[in-house]
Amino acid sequence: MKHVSGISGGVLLLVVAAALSALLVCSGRGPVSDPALAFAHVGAGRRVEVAYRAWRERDEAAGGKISVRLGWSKAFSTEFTRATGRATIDPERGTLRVEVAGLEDPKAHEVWLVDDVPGPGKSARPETGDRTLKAGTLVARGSKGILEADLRDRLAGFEVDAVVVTRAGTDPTSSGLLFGTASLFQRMARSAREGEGKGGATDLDRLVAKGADLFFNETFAGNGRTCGSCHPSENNLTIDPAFIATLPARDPLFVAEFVPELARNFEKPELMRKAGLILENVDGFDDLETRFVLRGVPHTLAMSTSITAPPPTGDEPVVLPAERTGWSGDGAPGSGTLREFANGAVRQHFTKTLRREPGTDFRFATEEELDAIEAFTLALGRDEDPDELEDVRFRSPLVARGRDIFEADDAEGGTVAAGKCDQCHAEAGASVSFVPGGFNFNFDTGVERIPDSMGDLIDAPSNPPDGGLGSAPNPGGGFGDGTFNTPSLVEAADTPPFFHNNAIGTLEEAVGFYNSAAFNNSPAGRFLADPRTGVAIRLDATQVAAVAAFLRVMNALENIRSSTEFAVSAKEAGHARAARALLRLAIADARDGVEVLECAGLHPAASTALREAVSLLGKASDACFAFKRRARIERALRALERAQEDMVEGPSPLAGRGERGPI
C-alpha cells in the first residue's frame, strides 16, 4: 500500500472525509431566522396527542356528540349579528338539534351543514363544490330559534365540516349569519370512528410541523404579514414597543405607514410603536372609522391549559366563545375557538386594502391549513398547569412567602395577607378555583378605568373605551359587558406589558393593581370583598414584592423547562441546522430566565448558572461536529439544572406530562 507523507491511503481518505462532512456541516452555519425548522424537529406532536386525549374523554363522557358553538364570523359572516347558537350533533343516531338566541325573526332563517371539498383554490369558507344539506327553517319557540332534525339517511358519507345559520332563501355558499366549524380534535374523533378520512391527524408531529411552517412563513396571498408579524417566536409569541423599535421600517407589522389603502382605520401607528397596541374591530366591520378597540397582542403559550370556557346554565343555549383566546376572550370569530382564530386573523390583519376581498385582498386558509395550524398552537409552551403549589420547596423565603399570599383567601392569624390571587389563577394558570374543570372565565376587574393608562397619555381620542366581551352597547363606553378573561401567570413576567390594554409595564405594578381603587370597586373586586372591611384586597408593598418574585420565580423555572426541552430535541437531531433552529430557541428562553430573575434581583447563583447554558448553548451551536454539539448540550443541561436547584428543592413545578430531559 502506497503512503503519503507517512499517512497510510485508507486514514488520509478518512481524515478528508471528516474534513469534507465539516465543511458541509459548517457551510450552512450562520443565523437560523425560521423557527419553523425547529418545531419540525421538537417532536411537539406529543403534547397535542395529550390533549386529544384528555378532549376523548369528556367527548366519550358526553356520549361522543358534536357540539358546535355559532356566532358572527369576522372572517365569513355577510353580515354583522349579535345572535349565538348551539348546534349538536349525534353521529349514532343520525339527529341534528339547533338552539339559536338573538335573531329577531327565527323563522325566517334557515340552517346548513357543509361538507368541505378540497381542491385547487378552495378555502374553509363555503364555497361552490362543497356538499351542502339543509337542515331545515328555525322556528320560534319562546325567545329562542328552535331545530330539530331526523337526518339520518341524509348524513351517510357526509361530514359536517361547518353548520351555517342563513336568512331564508339563500345558501353557506352566497352568505351567512352564523358559523361554527369543527374542531381538530372533532375531525380526528370521526376519522377514528370513520376510519382513516380527510380530518385524520395521525401525524401530530408533521402536523405540527406544517403548523409551524404556515404560522411563520406563510401570508396568505395578503400584505406580506404573517401570524409570526405579531407573534413572533423570538419575543415570546408577542410584541412589545421595545421589540418594535427593533424591526426594520418596511416590516409587514408597519404595513399602514407605507401602504394607501391601509392608512386610515387599519392601525394607530403611533400608538403600535409606542404602546404596542393593534387595532381589531371585533365588533364587526360596518363603521371603520369608530368602532374598534385598541388591544395588546397576548402570547399563544400554554394554550391546551387555558381556553376552556365554562359550560352554559340554566335556560342559556350557549356560552360564546367556544374557546377562550385572549384578550376579553373573544380573540377568535365565529363560535369562537382557536381553529377560527386564523382566518378571523387573516381578513382582520392580512387584508391588503379595507374592502378585505377574499381571493382578491387576501386568501382564507383551507380546512388542512387549519387542522395544522390549530395543532401547532396547541403544541406551544406548557401542556398542563403546576400542581400542589403549596408543597413545592422554594429556596428563597421571600418567594415562599409570595406563593402564601398568592394562594391565601382569608388571613390566616393576621400572619399571612390574603391576595386571593389563586381564585382565579389556579396555581398560577388561567382556570378558576372556585369552579372545578379547569375553566377559564371572564371579569370586570377595572382595568378599563385605571386612570392615566398608556394609550390614553399617547392618543386618548384615538382609544376609544374597550366594553369588553360581547357587542351589545356599554353604559361605561364601547361595545360588551366589561369583561376580560384571565391569562396565565406563569409566562407574565416574561411578556409586558400587562392587561388587555397595556396599561401597566412592570409585574410588580401589575400585582399593585389589584391593591387599587379600580380594582376594589370594580364586580370582580366586590366579589371578592371580605364582607367585615368591604376590601378585597389590601397588601403592602413588601407582599407586593414577595407575590411579584413567585411569579418571577415561576416563570424562570418555566423557562428552564423550555430551554431543556430544545437543548434535548437538539442533541437528538440527525441535522446541524436543525439543531441550531433549537438551540437558538433554547438560548432564547435561558436569557429569558436572567432577565426575568435579575429584574428583581432574585436568585443570583441561578442567574449565573443560567448564563453559563447560554453560553454553552451558542458554542454548541457554533460547533462543526455533532460530537462536539452534543459535549456543549450536556454541559449546558447541567447548568440548567443548577439553575433550577437554587430556586426549588426537589422537582419542578412545572415538569409538564407530555416532557422529555432531565428536568
Given for the second form:
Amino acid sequence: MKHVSGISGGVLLLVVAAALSALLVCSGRGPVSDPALAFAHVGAGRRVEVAYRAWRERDEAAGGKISVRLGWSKAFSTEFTRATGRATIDPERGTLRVEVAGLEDPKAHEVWLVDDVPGPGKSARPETGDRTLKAGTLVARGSKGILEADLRDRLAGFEVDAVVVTRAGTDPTSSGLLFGTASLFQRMARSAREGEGKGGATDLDRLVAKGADLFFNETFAGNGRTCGSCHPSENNLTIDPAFIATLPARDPLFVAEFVPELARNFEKPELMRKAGLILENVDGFDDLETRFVLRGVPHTLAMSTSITAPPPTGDEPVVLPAERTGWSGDGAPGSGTLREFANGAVRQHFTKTLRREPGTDFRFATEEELDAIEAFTLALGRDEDPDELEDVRFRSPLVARGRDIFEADDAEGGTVAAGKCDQCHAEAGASVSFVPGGFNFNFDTGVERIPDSMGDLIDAPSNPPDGGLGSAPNPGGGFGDGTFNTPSLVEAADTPPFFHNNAIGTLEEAVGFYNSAAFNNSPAGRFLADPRTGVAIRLDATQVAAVAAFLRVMNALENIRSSTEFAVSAKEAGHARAARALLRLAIADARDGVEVLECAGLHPAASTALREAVSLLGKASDACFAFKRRARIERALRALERAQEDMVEGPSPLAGRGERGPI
Ligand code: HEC
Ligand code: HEC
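Structure of the form predicted together with ligand HEC, please, following the form predicted on its own?
Now the complete complex, all chains and molecules, led by this one.
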C-alpha cells in the first residue's frame, strides 16, 4: 500500500512539475503590446551600420567637413522666416563658413554654435547650461549674408551639435531664426574621430532598441500621444479610417475630441475619422485659424531609400531641405533632416495646449533621444531598392506586363504602353531614374487639383489648399511651390489611402489617376507629354489593372521578406516574450500579403500559402515550449517560401543583395 502510494505520489510530483514548467515557459505570454521589444531583437543595428559606412565613404570623398543646412525650425525657431542657409565646419582647420539667403538685413544677424550639455530637464533645444560660442556677425555680400571665421583655438573640445542664426544682440538659448543640427552619422563620425568608438552593430542594436521604445512608448510629457499613435507597428506604421475605427474613444489620437484646450485648430476630427487626415501647420504656427493643411500619415518604412535630397544645381548656395521627409519633402523644416522631424512632430502633435510652450505643454527630445529615434527610423523596412526589375521572372503574364508598362518611357517604337512611372519611381522606389545616384525629387503631379477628393467631399472648408514644398504664397492657393515628394511604391498596396491628401482609396484608382486631366495638365504631366499628342500618360483599363497587379505583387514580396525577417529573429530569440512580439509583426506582414493579393484576385496559391503561414505563426506564438515554437516557425518559413515561388521564378527582387540583404 505504502509502496503503491509512493509510486502514485511520484507520478503526481512529475505531473505537477511538468505543469509548473509549462506554466513557467508560458509565463512569457500575456499581452505583448510592446513592439519595441520586437525591434530590440531583430538585429536592425546592422542596417544602420551599413548605411553609416556608405555615408562615411561619401563623407570622406567630400573631405570630412561637417556641413549642415539652416532653415526655419518647426520645433525651435522663435519667429517664422523663409531664409535658408548652410554652415560648413572644417574640423581639421578649425574654420567655419556660413552662407544665408533671404534675410532682409544680413548684418543684423549673428551665427552661434551650440554644444549641447545633457542634464535634468534639458533637451536638444539650445538652453541655459549649454555651451555656446558666438562665431560672428553676418556680412552682406550681394543678396546673401556671409560669415567666414577662423575658430581654431575656440573650437578645441567644443562639439558642434547645432548652428543657430539669431538676431544680433540675442543669444540662441532665448531666441533664434535659423537652425541646423548635426546628424546621427555626423555625430558618430565625430565620436570615431575622438576615439570614443561609438558605432558597431551591437551599440547600434541598442540604439535602435532605445529608439523603438521612445517611438512607441514616450509621450514627451505631452497630451498622451506617442509617435506610434499615428505610426503603429501593426498597421505598417500608418493609420487609415479602418484602423482608426478600431481605436477606443479615449485613444490619445482623438485628444481634440475630449481635451477642451485642443478642441479648435488642433485637428479636424471628422476628417481624421473618415479620411485619415491629420492637421499640420507646415507653414508655421503664427496663424492657426487659417494656416494649416490636412495630410495623410505616410508610413515610415524604407526611409533610408527615400530621403536623399537632390544635389544643388547651378550656383544655388543652399538647397533645402537637406533630406526629403513628409509629403512636401519639407516636413521637417530647420535643416529639414529626418533627425529634426522628431522634435517638429512633438511640437505639432504632442502639445497639451495650443500655446505649445516647451517645458509646460510638452518636452523636446534630448540629443541622445534624437540619435535613438533617428537610428530607429533608419532601420525600418527595406534598406535598398530592387535591382534590375526588368530581369525579374514574374510568373503571372499580367504582372510581367504591368512591370513593362511601369518601366516603359517612350511609346514611339515601343511595343508596350508607356506608363513612364519608372522615371519618378525608379525600380518602384522613391528615386528618379533620370539622374543617377538615388535622389528623391519633388513634383507637381496635379494631385491638389483632383476633383471630388475624399477630404473635400467630407468637409471642404476644413480642407484648405495645400501648396506643398516651401512657404511662398501659391497662386493656386496655400503656401509652397505646388510640388510634393515622391513616395516609394513597393509599400503602397498595403498602405491606402493614396497621395498626400488621401484623395484616393484603392491602388487601381491611384494608378488610374495618371490618365486624368489633373495629371496630364499638371507641370509634371506637361513635361512628360508626347509632343505629337500632348498627352503624357494614357493607359487602358487592362493596363491600369496590370500596373496595379505588378505593384501588388511587389508589395506581397516585400511582405514576405519582412515577415521572414521577423520570423527568423523570433526563431532565434531567447525569450518567449520577445519571440511573441516578433511573431506579431511577422503575422501582420503575412496577413498584409494575403490582403494585397486577394483584393485583386491575384496568385490564389500564394495567398493560400500565406494564410497557412499566418496560421502557423499564430500557433508558434501560442506554443509553450521553445522547441515547438521553433518547429512551427520553420514550417511557416517554408510556407512563405512557397508563396514567393508562386509569384517569381528565381530570387525575389526584394530579397536584397550582398551584405545589405535580409538579416
Ligand atoms: C498625430 C499624428 C502623428 C504623430 C503623433 C506623429 N506623426 Fe509622423 N507623420 C504624421 C503625418 C501627418 C506626416 C506627414 C507630414 C507631412 O507631410 O508634413 C508624418 C510624417 C512623418 C515622417 C516622414 C515620413 C516620410 O516618408 O517622409 C516621419 C519620419 C515621422 N512622421 C516620424 C514621426 C516621429 C518620430 C513621431 C514622434 C516623435 C511622429 N512622427 C509622430 C503624423 C504623425
Ligand atoms: C513626374 C513624376 C511621377 C511620375 C511620372 C509618376 N509618379 Fe506616382 N507619384 C509622384 C509623386 C510626386 C507622388 C506624390 C503625389 C502627391 O501625393 O501629391 C506620387 C504618388 C504615387 C502613388 C501614391 C503612393 C502613396 O503611398 O500614396 C502611386 C500609387 C503612384 N504614384 C503610382 C504611379 C504610377 C503607377 C505611375 C505611372 C503610371 C506613376 N506613379 C508615375 C510622382 C510621379
